[in-house]
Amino acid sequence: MPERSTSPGLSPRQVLIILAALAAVSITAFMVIGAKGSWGFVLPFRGTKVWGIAMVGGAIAVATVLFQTITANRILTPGIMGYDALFRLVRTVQIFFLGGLSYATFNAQLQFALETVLMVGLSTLLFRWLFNRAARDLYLLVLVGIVFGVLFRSLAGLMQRLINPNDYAVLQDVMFAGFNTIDKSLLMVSTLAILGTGVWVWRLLPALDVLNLGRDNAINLGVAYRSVVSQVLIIIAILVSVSTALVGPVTFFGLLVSNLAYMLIRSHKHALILPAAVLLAIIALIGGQVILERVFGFDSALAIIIELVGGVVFIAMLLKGNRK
């Protein structure tokens, strides 16, 4: 079956080639523009940063597309369902009981492993419970997710009011997304986790395409719906946990790149949508870093701009849905 073109003369594969070229240009610009000193130092230093940003952006993009597939709704993300609040609660609990100094000097690899395992476990239980109870009612699913998010924020807020000011200062420093502070020692294990889940997703591509037809149609066509959704939820939990533990929560970034991918590709095939979303994430993050570092001179935080643009897109999609 021929692929639908996104515009006259452009097929989805051609769009992917263009996106790949733009991603390559963004990476090249990041690596060479403004470089001073020894290339033996500059290239490994910036290359490690590009590596981390690409891994995080790809993980967020894939997790968002998968979450929108199983919920059959393009305005939902794991962050909207309270995942960012869960991350903040986990960090707050750690600093509340360990103290700011002990947290700051804690082994980075062990801390990353503990945070990832804890968030994967809690989020998997949460999402599975939500889907088991609310599989037929999207509005109830969203409502329960918001309630859990409010609960996590309230618990985190209570603990933040009880800790001393020094610990609170440490907490504020680690509560927000930062693409300039990726720990290099965590990149290898993060990459292995993300690539491993990528292989898992690749094996699920045919079932994911069928899930786009809806729960009942997927079951009638022979898809083991409960098994596939459970696997996807675990994949989402791993991807979002790893990316969040690495840079912090980014609520609307996945929403932004996933909907741009749908708009450009205009296909139900995840083999096309997922690569497009990943490439768009790389272009947005690395291209954004180039603009901020060279134009604004680090005066603005990339995460703040991404959240602003993503929030505007989210509101626009809600208003568009209401008009329809």
Contents of the next structure:
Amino acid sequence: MPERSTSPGLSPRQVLIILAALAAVSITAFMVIGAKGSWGFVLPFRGTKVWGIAMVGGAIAVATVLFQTITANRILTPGIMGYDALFRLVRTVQIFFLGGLSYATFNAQLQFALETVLMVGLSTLLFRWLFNRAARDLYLLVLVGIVFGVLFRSLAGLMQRLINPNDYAVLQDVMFAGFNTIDKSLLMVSTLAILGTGVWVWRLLPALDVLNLGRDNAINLGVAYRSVVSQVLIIIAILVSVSTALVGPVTFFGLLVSNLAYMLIRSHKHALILPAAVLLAIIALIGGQVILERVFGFDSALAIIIELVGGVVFIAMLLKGNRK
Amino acid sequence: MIRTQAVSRAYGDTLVVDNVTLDIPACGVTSIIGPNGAGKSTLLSMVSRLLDMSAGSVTVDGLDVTSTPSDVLARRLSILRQDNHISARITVRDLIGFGRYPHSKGRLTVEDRSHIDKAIDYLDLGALSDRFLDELSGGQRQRAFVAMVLAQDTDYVLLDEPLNNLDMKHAMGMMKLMRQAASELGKTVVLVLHDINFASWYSDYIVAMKGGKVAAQGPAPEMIRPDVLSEIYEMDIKVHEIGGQLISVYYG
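So that was the form predicted alone. Now I'd like the form predicted together with the partner chain, please.
Zooming out: every chain and molecule, the one shown earlier first.
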């Protein structure tokens, strides 16, 4: 990780250039190191993997930064609001009612599209309702989100106990994916979804910067607060659906890259923070994969290590916040 | 003119603002005074669309604040509340630049920059303009936020306890600035104030609130009277004339 960039001498643009270079190095290393046999096979094979990891990392990074902006809190992640719990519940319900076999043979893209639509629909409904109730208190919203997260997890847990062992095996297979088992049939759809939200976020950039000032100041400056926050919540729902569908839930990874991005960029501008967070995510996932797989010869332990580091950072931030 | 029509705000069964009908005259400084919990800040929040009303309506120059698009209102009315916690790292100059958002939506023009520079000068922030907000004292930060609101350049400026955290010099500077904005630029300034002597010295019009209702209102000299003030604050307040100004004494 490029700690040296924290020195005040580097402008955000220079930091971005360094990060982009590091990301390029990571990707190249991942593609060529230890390649045996024909390039015609190795490059497309690894390329798909890089592509998938980059998409997922970017989606998690952007979702986390956006979530932290609208909650004005840098230790929250969409995972805390029960977004991925909702996604798991949606999957469990499908297997519960359809059965494992028809689930497994269902058209993957169609299913993914349905799940995403369902996720966006449900979370929008939930947050609309909450926003009208809790009107102005985002902390109440987050708290309710946590409670709903527990509810979703418990409901999914209950159904998982009720289904037959064969269905459960199918379920386990789709629930505990890792960065090594990215579902390639979903990559194209996911890419389209992520690029779409990218354009959407691009158009919201100026308003997002203003949201940094808090709800009252944002309204004072003429941002249609309720509309912008609803849009951001929908974007987060899409990004979390996509990343969870591709690799499964990750809790602390977003926290890690978003806070590193704030630290390195030292600016409030989302036009700088978001690219930095995406690049950091790519460096952490692909660079980390290279080091683990090719240098140390481990398999698939990256997600665990990242979660461990992220968890430690989370605790450190809590303690630091306590001291202030 | 700001006109509130039977405005109420309830939390559960408690009416915090109770059926307030009020005209705040255009051009001039109006201070809202009153004891804690009188509903002053709540009323200001509803006038500035930060808080939904339970009942009633508010118009600013005839524009209904609940139905007028937020960005249209943002070019006409600005509001600064007391607590402004920000977790992002923002420099003073960038913060003040946000005041131009209603006009230029994030792309600063030459005109925007001149407004920003003027606001920095007015609030004596030149030496601090490249510092980050979290490196400033409470009073310095307060001045930076007021500068943002000034850069917004609206006809109506609403400030909720703007003198919080300010030392005497900067408190006086702030009030002089508001006075000047009203007299020279024709702006309408509405302030929630706790220091009745600041209210007496610098405002044209005073609205006193108590228990969610308007207890008394009128031109400043008519309001700064022992009987009126003692009634509102439920304590013995004497008023002396010093150098042609009415000064209240309530210590001891």
